[in-house]
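The chain that follows stands alone, in the form predicted on its own, written as structure tokens.
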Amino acid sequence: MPDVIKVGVVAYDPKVVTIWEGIKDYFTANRIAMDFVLFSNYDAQVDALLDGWIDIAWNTNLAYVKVHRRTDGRCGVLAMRDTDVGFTSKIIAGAETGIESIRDLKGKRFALGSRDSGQAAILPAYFLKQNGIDPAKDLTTIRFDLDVGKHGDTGTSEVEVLNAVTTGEAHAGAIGDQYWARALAENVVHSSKVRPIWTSPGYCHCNFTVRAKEDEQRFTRWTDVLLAMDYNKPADRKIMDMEGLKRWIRPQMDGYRALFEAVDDLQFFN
């Protein structure tokens, strides 16, 4: 194991710099020496992890997608957050609009979030196909390519997709399960004019993943101590909320599989 362990964050909001603040105390009260390295962008990150520049990334389902296919198959995953599994996105359509279903997408305005966001994008077309809808051909598509890069952990492009179905200038749209709870939360929507109409199947989000498989073997006392990360303790409960979990958790990579069969179908990476 390296001196000082690297792990590199994509830096979509302020807060990163704070979170992983106390995760490099948390480790180094742990007496496990590590450091955080900022990216802009996913992309960016993913080849860091590959040249060797880092040891671990936190990546999102996509960015895991595309290491394990730059080293064919060979990458390997430490950790998740509990929150990380059963993800969902969700249709959502005005309440004016008579869509109750899929089967009533057909021939409406239909919004997506950034190109590279998993749960407000991919997942979503790939899932109306899986339901006989081809958003290439039975939707007039609008697209908020917003932050592309950060893979839609910014939200941006989800505000405008319900703000879209809001205004009425999309009949529907995908947005992820968690911003539509946030939204719910902040009492952002009006039911009296959006409401869901589907529920995707479940899917996992973001994950540790290391270059190769038996890095798993060499970066056990570091998972180790993740794992330990006690949500009971005031100063490891300040850390895990702000990255939205109550419990870290091994990796459930049967959830990757759809999205594996979504980046070939819609060919994301050609």
The other form holds:
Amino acid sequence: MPDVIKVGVVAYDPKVVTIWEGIKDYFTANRIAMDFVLFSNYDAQVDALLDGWIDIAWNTNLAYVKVHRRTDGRCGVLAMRDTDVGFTSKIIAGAETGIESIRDLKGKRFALGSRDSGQAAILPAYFLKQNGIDPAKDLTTIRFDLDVGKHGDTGTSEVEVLNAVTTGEAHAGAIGDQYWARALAENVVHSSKVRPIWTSPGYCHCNFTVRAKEDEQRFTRWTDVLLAMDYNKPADRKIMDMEGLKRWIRPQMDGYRALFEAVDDLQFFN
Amino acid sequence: MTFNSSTSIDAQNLSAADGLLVLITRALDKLKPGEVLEIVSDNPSLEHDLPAWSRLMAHRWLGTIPKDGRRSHRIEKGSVLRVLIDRELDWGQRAGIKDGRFDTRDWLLGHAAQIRERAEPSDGFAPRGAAVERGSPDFSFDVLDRNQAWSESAAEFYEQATAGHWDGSRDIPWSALRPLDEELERAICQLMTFLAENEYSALYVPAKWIARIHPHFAETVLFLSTQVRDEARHIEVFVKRALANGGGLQFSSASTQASLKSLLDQEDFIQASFLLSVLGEGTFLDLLRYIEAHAPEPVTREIARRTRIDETRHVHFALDHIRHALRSDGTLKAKLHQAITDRASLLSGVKGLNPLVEESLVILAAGGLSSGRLPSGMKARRQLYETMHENRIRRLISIGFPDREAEDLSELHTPNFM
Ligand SMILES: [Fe+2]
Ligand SMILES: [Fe+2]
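Which structure goes with the form predicted together with its partner chain, now that we have seen the form predicted on its own?
After this comes the whole thing, all chains and molecules, with the earlier chain placed first.
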């Protein structure tokens, strides 16, 4: 391992600094020298990983796919959050639109999140196509291209999609299930105006990406210490609540297949 | 696939956005990790909503199956604790309500009845008996020991205090004031000025300690807050009396201020309480009785009477508190002795009471400045000082000081009374 392990993190919100100062303290307490490097967008972070400026990148699924492509599949993955597995996208529809299934979407106004958001744009568009609706031909799409470069991390575009469907600006739209579950729990969903009609197959979201498979071994100790973080310990809980997980887990790589297919199908990197 | 449900709830058509998640959360709270909750529902959105929510909350989503024309959703409770507490919550004990009254003395129920030898800094502002989440911050309260802060009778004195509150604007017969002989009015205004400044110390000293005593000793804190409230009213009526009859606020002496400052500067709760309440407020009881006895009009008389009743409570609370502390701490008596001696040497420059106050005491008792009545005023004041000294000794003996020591200590008490 290098003297100080450098982890790249995209600063999508000021709280990222608080979270990562906490994680750094946690590693220090476990006698691992770690520091974090902030990036304003995932493209810059991916470049920095490939150039060796950082050792580990805390990547979205889209950033991971990009690294995978650029390393010809030689990159490795160390860990992910429990909440990064079984992630889904939802299609929500206005309650009065009569839309009950994907078929009913034809010819409708459809809201999508930021163009680089896996959960609110890329994967929903791909899944719709798989189910016989080509967004380019069959829908009038309304795109909320907010915070581009941050791969939908800020969630602002999903807020706009929910608003658009609630107000009727769009007949239906796509959002990630994490935002949907939060919106339900936080009492911001009007059940008389909007309801979910479809849930995508599960896929994986973020992970800690390393340049090469061999690095998975090089960073074993870092990964083991990360995985030992305990939600039932107050200090750990503070960090985990902010980062949105209850447990760090080993990577589950089959959850990325859909996104690989989606970026090919949509020719996203071309 | 077969499910083995531990509990089932019928959610009818309730949607996740309209309260179903609260219903589910409360139902899951009653289960152990690994147990399964079944939600039977007619709402078609749930098969989209519940998997997302379960994932977010780290429960395991087991899926949806049809059931009698409806849908049955299953969630397996996850292992993370929703709240980091280490014990069961109290439940099932009712308080004894007598004649419609819930007396504070009867609130010692369940965990609220467990008075610790030393309070836990991280219990912070949680009421005694609440289950406090692990990871709560340490508060900087510095009176943490039961021996310092707990008093068996605080709840009783607290009840007396709340029942005895009065209104300084309305409960004093203000309209009965008539113009007085100028010298007599001036003497009363001077005494009121002196009383008010003393009352400020009687307000600020307990107020300072409220902020430093751990809330675990709630009864003490609640009682002290009534004391603060009482002293606010005392300041109010003394200042009002000085202003009400065409006189005004008079002199405040450097020696009085020095004496009062030394009370506020005390850094030990029991010692502060001893000096302020047992010795200071105790001495004030005789002063107020004197003013009541010699007041030339009903307003001053009523003010002295009402404030004295409050002061009696403050003195008795402190006597009781310190008597208990002395019983459990063998070193405390020497410390209290030392506190009086230290204060006396600190105040060695204070040779006597503010002379204007001393004269006012004579004029009040004499009913004015007429040469014929001054001797009786002088006699009354001499008598007052003797009574103050005797009663201080009596109080010191009552908390456990030997006669001889009590007499010495009373003599060392500040000539400022408070
Ligand atoms: Fe008072
Ligand atoms: Fe008092």
